[in-house]
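Shown here is one chain on its own, the form predicted alone, set out as structure tokens.
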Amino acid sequence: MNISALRGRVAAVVMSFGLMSAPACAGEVRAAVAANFTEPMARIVELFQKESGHTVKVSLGSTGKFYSQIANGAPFDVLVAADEKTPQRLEAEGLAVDGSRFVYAMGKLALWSAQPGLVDAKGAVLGKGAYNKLAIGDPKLVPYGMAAKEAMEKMSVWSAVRGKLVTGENITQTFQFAATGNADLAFVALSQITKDGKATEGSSWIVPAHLYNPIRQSAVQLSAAKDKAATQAFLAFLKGGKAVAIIRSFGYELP
């Protein structure tokens, strides 16, 4: 074999190595979150950017006003929302990935007071009056919000309490009106008062599902997103096990 070829041959092999040894070609994704899953994304974004090598940039806020975002053109990549109507909705206009949108948890609501003692194991407060602002959040954009209407509709207190209330852009400036004590009672998300599976300080009542409508938290990836395969991943690893875990943990339940 001459020299030239005997290089040739080297500079192939040198090359081939290269290639195979080479990490992936880390990406990123621009994720849309609604704000009740503000702490379950954290842990699960830490994770899969340690297993992944991808980046997650978060913005957190209200379903409704990232569905607005995103039609007028917002440069996300995914949307995790707080509920499936959305979701579904970007789809059916072509904003989103037809077949990549699946319910990642289910949604609980609890009325909360960061007052011990105030809130009672059935949420008799309510019609009470014991109390003088309630916080919930806006119907039109916070699917938690409207859930809140809901139970408070089928337990004929609607009426009574509409002169008390606070109302929150997202469900965190709504659970912060009672956290502050801005308003003494607020219709939260169970995921915001729950840690590693216990309830936090305060005092809270689970308002039981029957009282409205299911809140199947969904995500999709949008049209739009330009690193498709960090985007896939993500999503995946949001399906996974260790997400599972980590939602759990957080007192939502799984579909």
Contents of the next structure:
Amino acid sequence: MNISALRGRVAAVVMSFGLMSAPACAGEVRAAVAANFTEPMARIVELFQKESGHTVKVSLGSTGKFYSQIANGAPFDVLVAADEKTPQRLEAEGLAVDGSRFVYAMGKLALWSAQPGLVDAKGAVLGKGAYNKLAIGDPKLVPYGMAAKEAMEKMSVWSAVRGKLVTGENITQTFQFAATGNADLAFVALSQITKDGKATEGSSWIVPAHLYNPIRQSAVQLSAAKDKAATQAFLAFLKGGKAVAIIRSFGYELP
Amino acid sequence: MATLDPSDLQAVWLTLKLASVTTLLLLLIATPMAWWLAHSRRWYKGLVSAVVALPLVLPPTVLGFYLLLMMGPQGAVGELTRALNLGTLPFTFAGLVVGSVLFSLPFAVQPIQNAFESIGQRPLEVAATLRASAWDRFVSVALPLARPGFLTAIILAFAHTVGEFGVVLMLGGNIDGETRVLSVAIYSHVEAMEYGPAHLLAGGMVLFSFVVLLGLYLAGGKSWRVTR
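Switch over from the form predicted alone to the form predicted in complex with the partner chain, please.
So here's everything in the complex, that chain up top.
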């Protein structure tokens, strides 16, 4: 191959890279997202990317872990948390942008089993003890785990279930313990067992809201955000009607 | 000054128990396996070696995930343990032991296998001419000569189990006194932003691991000289 042909090939390769990358104005948002919001976020991101041309890179995990990572310089632009406390704390410490915080969803707690008929309409199964293990999110780390603990304390079954408790480090793992059948019961986010407004298989009980403190899931823009325009566009989209419709379809409410 | 609560101390004890039980079981399992691998000429020896080495390359989460499925009520192992009235293994200490043994298997088998291989056939043949039985050749000739390999296997299996995290996290369910080992306890403290106890446990683990390794290597150095 002679030099000019080689040069032509190199040019073609360079050009194809140029074509692959998005238009010049398109930005990138790096979002840290609480595990319970995995599925709605996937839909929201898909729609947002299509409409705005920006790309969103989602990292999933527990809110507590994200706090530690952000406090230690993790490169995220937004935190979509499972609680209100963590974004507030980031704001107070100057790690998040003042005034950017808002509640994007009110989380709902559900008791779920992969077995049909195991969970009754009042959650009485908890006190009866006819199950092997009960999975909850670690109350120290997972807002839904804290809510589960509060609900069981109010129902006066907390001491009865303690011997059967297993804890997941995030709500996805908690759900997985029950989905694989290793735990008969699990307290999960209603969003995890809801698709398009309908409950998935198994049996479930939606825990009445008065049994636990409201799970005010909040999002916030982080001070370290690089692409501020794309980040703000994404947060605005998360507040908007299209996102809200998706969020509702997974069983969340809005404040 | 940060202090450790009883559940942290329990995690320390549980970790030492898990590592000890795992190391003991591994010695029992790995020794015959290593002997067979060192002397066999069967065509499927490569296959067995590859399976034994798998945990070296697999991320612990893969192992943890498949163990969770297999040992669960719908899994093959889970059905077996339930048929034997043993319940299912995830979320139990026994389950962690099974996971740890599999996870650390190559760390025990390979050093022992190498030691057996480096002895070669000659000393065993000599012993045979002196009318030593097969068992006698193994116990009186092969085992003492392979001592450095055993020592390495013990160090690695123990240390690897103490440092294990992914498998335990996937299988354990973080139960106080049952499956909440040190690495998981440290992880929980870090995630909950309790850096005080996290430092105590993590720093203590670094120190402990170093002292144990140093002690064993020093002792190992001596016994190597004796055997050679």
